[in-house]
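To begin, one chain is listed below as structure tokens, in the form predicted on its own.
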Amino acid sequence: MARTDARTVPLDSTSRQALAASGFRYAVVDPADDDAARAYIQAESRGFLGGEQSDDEVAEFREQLAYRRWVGVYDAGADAGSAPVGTVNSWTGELSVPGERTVPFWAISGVTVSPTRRRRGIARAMLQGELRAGRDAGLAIAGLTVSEATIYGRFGFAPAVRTADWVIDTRRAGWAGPDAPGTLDHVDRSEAVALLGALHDRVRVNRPGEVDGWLGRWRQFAAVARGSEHPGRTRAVAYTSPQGERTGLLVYRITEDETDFARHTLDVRALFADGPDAYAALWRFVIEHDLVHRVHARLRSIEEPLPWMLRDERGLVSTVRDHGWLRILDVPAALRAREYSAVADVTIEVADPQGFATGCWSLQIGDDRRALIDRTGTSAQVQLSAAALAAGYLGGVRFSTLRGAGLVRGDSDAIAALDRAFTAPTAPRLGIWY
């Protein structure tokens, strides 16, 4: 299926009118316009409490994210080139769903509002405008990763992918995993960029919740992006199988402990492995690295082999939190896009105050594990919100759990049938921010 170029999707007229009534102008920003692009980039950085972006950082942002639709909100009387008071950018990405499938989705990023214009309806107008744009582009799902989790539930988003951040005491943890038959070699950071992209594309399809990356993200991981901090401390190691194929890559950074040179910290910036041998070899390299006492690894799956490969798994402390948030825009298209784990015949009623997903639906899943879904006038066996449907869409949480939280209501047998059907072979994961 050909992807819609988000830059061709017009701005939402309802949001434009709402912002105009509050004294704001809603506009697409042209990345090729030097003054407008720089003002947009600086405003987004400030919105995330970042520093003033250097010329190199501005150039990197413009070059790597030019494929996205940049939208700014401006004071109505602002001069051309003035800083926006609200920012958001979006594009059509690919979301991996159960069944080793991908579905196009409306990816949203860079949502900021100037602290000088808070509580003026800017975020509401921008986000509702993005949801309507995604719907108008024919996409069934919208998604984002969030810095502030309390904002997005009111717009029908829910955390569908949870992630684990690890802190590992290498001396306590130790290695008890298998020996891998291949070899490890350091590679140049510039070579690592291409390997990151190739490996991520290879493994993401069978990991529900992953999204396609982009060159700029790999350049940041490898610290070759213009404006990267401490690029010389970033290193890359590749795993080569006995057949001569590169099936794994680790990008990491080591920070010294100036009080004890045997207690360095190793930060895993990226670790992609296509197969158990590459996974074991790269993690053993991390755990047994000389002079390293502590390892930080972020955005790991909540269900990984590593804890079972350690001599003492209490040497690994895991912090689990929300990461990938989804929003259902088209119930039939979203439910048809994925594969299921069991047959089911359930009628569901979805409530959506914004209207995108509202309806009563007959969901039939046959022996082929595909969904047939149609509107129905019969009474629903299960009632849930659009956000609850998004939360359970990838199988990351059971609908019976959401029922316990008061977010799903209905017949116990029907909810149990949904649990069996939506369960995925692997836990959802998302290894990047977007």
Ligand SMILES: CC(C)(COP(=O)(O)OP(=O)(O)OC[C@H]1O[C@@H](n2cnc3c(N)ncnc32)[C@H](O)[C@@H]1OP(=O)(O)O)[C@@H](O)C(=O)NCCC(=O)NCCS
Given for the second form:
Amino acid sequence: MARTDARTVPLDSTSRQALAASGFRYAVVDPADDDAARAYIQAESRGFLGGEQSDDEVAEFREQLAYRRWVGVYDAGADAGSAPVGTVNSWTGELSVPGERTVPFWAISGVTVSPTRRRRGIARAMLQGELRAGRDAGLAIAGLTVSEATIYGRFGFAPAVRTADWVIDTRRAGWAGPDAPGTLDHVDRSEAVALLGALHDRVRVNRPGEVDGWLGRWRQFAAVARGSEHPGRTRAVAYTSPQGERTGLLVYRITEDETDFARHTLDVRALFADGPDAYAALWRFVIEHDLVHRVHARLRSIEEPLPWMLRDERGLVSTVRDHGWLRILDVPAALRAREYSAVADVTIEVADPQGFATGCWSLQIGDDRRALIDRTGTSAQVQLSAAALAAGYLGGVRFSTLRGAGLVRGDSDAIAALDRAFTAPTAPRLGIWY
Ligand SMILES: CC(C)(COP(=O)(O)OP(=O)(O)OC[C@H]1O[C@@H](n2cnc3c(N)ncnc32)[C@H](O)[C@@H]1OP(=O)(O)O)[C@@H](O)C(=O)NCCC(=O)NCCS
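Moving from the form predicted on its own, what structure would you give for the form predicted together with this ligand?
Full complex below, order starting with the chain above.
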């Protein structure tokens, strides 16, 4: 299916009016306009507590993110080219869903409001404007990754993908996994950029929750992006299978402990593997690296083989938290997009204060594991919010667990049927920020 070009999607008129009533102007920013683009990029950086961006960094941002729809909020009387007081950007991404499928979704990023204009409703207007724009453009789901877990629930988003950050004491953990038949070689960072993109594209479709990346993201992982810290200390190792295919890549950086040269720390910036051999070889390289005592790895799946490949699994401490947040904009289209694990015949009532997902639906999942969904007038067996539906959409949490939290109500058998149907073959994961 051709993806909607987000830059052609008009600004939402309701948000335009709401912002105008508060003395703000809502505008699409043209990345080709030097002054406007620079002001937008500097405002976004400041909003995320970043430094002033150099000319090179501004140029790279403009080039890499030109495919997105950049939206700024300005003081009503501000000159063209002045700093926006609010920023957001959006594009049509691809979200992997169970059944080795992808669904186009409205990806949102770069939400900032100037510290001098906060708590005046600018973010609310921008977010609601993005949701209406995404829905009007025909997207069934919106998604984002978040700086704080407290901001987006009020807009109907929920954490659908959890992630794990690992700290590994390599001496204690020890390697007990299998040998891999291929070879490992250091590659230069520009080669790493290309491999990161290619490998991620190959594996993401089998991993519900993953989204497509972009060149700038891989350049940041490989410390090739302008303004990257310690580029020279960032190393990359590729795994080549006995058939000569590059099926894995590790990008890492070692920080020395100057008080003890046998206790350095290795940061895994990215480890992408297409298949178990590449996975085992690269993790063995990490765990058995000389002079390294501690490993940090972020954005790992909550269900990975590594703990089972260690001599002492308590050498790995995992911290799990929210990462991929989804928002259902169109219930039938979202539910039809994925495949299910069991048959079901359940009626659900979705409550959505913002109206996108409101309704009573009959959900029938047949032997083909696809959903037939229709509006129904009958009283539903299960009641839940749009956010609860988003939380369970990829199978990352059972609806019975959400019932325990008071977020789902209804008939126990119907909830159990939803649990069986929505369970995914693998835990949802998302290995990047976007
Ligand atoms: C988060 C941020 C965008 C909010 O902007 P804002 O214009 O002040 O937000 P609004 O005035 O529109 O507030 C909307 C609602 O969100 C709430 N809210 C705003 N910031 C919040 C935060 N950091 N934590 C929790 N709630 C927050 C407000 O209380 C308000 O709630 P209510 O209307 O339900 O009572 C802004 O503080 C910011 O730029 N922060 C730094 C960058 C950042 O973290 N961006 C988010 C990226 S994922």
